[in-house]
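Shown here is one chain on its own, the form predicted on its own, set out as structure tokens.
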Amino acid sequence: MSDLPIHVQKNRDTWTKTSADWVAPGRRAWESPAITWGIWDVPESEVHALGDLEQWRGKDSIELGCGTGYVSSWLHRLGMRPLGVDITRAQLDTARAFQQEFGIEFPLIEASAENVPLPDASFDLAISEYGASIWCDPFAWIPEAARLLRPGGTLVFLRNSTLSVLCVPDVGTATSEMVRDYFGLHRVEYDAESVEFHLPTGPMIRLLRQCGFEIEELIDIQPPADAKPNRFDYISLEWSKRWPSEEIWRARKKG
């Protein structure tokens, strides 16, 4: 894989630096019996991000940047056939244990999102929560989604809100004021070891638009009121309760 692009190296490398910090947030996911968003935890009950769920039983999923596979095992319980890509083989190796820990299968492919080994058209909902939703390049993972998605097909991915964005600090905690440019956001580097990509919305829109989906839903994610503080210290739930710190898009591809 030493033909990847530079990001894509730096990512694999920093989350297989990391993967041991998320065996236990992994395992609580996959030990939910409900389907929950982000940070927080919102409830799938609550934000209808995946619409009716009984129109997903026999179809096939695609989780792009899987990590841990927990998205994926909730999809299994859906009675979907989803199948999990992640470039970090250590991640793959906590989604394989948990597998076997909750008797829970399904494929792993080890591959970036940018860059899938799989036919066209092979998929009835291609998902991402914090995985290549901000680890990849959307102006490659994005038409890799949709060339992997059947016509109809649906794409959801969950990412930080582009004001949340604005707002964080290279080092520090959100503030009230914006302290990057929204024109040109695209390639975000906090540190030297990581790659981010947030583009902003209105950019996000014509990239969807021009790879053949059309935007049925933008989610702007609020806590719920019996959030509490969580371990990611760049934004907090106060300011989360009154800005959008996630969003959650869903879009469909064009028969």
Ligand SMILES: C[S@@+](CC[C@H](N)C(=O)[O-])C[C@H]1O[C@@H](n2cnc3c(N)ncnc32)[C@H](O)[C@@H]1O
Given for the second form:
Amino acid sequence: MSDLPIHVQKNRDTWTKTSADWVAPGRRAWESPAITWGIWDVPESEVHALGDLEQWRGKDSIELGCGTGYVSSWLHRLGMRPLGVDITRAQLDTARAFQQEFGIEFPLIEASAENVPLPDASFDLAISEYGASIWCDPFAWIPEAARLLRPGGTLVFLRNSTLSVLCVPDVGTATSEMVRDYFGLHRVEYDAESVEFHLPTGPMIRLLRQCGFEIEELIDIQPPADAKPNRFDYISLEWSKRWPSEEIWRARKKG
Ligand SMILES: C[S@@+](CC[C@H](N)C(=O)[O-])C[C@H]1O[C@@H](n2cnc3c(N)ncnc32)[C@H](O)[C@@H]1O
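For the form predicted in complex with the named molecule instead of the form predicted on its own, what are the coordinates?
Let us now look at the entire complex, which starts with that chain.
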């Protein structure tokens, strides 16, 4: 019997089954010389989610739900000391293979981002791009990120925008109609196989503040002018040009 919450077990099983599908996209991201964000590959040089990149040289980062590890590989190239955490062994195996292939090594830990076996105040940056930010319960992973960060440390995460979650049906593509309630939004189950989490804007602000964070930015993502339709069929390029399909939060742990 596992002590892990049911949603963590379900998500781990799903990611174990689908991990092979993420090898090719993972390799493309590892190959990318530039940091980009989300499903539209928005360049960091446009959104400035990480602020002044020089500030990160020599600092410690933890990626919560690191998957194939490309975000941490970019942080390594910035001069950081990254560490990746993921619950799915198959995903970490891919990350490890890429470390060998690209000659970039950093520690990888198999654990849930809701309960990380590392000491308090060990990192300057906690980051998640579609990792803990959507697969973990925010009431568990946000306090955990706060615990792991040093005073003055930064939390940056990308997730689906609240607006998009309201407009994406259980099956099919987002339309201009809202198909779920804003009030009470938290656990979102598009199918029986996995569990996502989405706390709307007001409750997310409250939670971050309760965990000792000051919010610095909430960046609404719009695809670049030259963005192409992609493999994600739950949301179209046309929709995403009109409304934000993704958002990046940056918050600082009070010193
Ligand atoms: C979209 S992927 C990771 C994103 C990463 N940027 C990438 O694309 O490789 C989501 C990852 O979250 C991980 N994950 C899901 N639930 C988790 C949990 N409770 N703790 C840590 N990782 C988790 C999955 O195993 C998966 O590798």
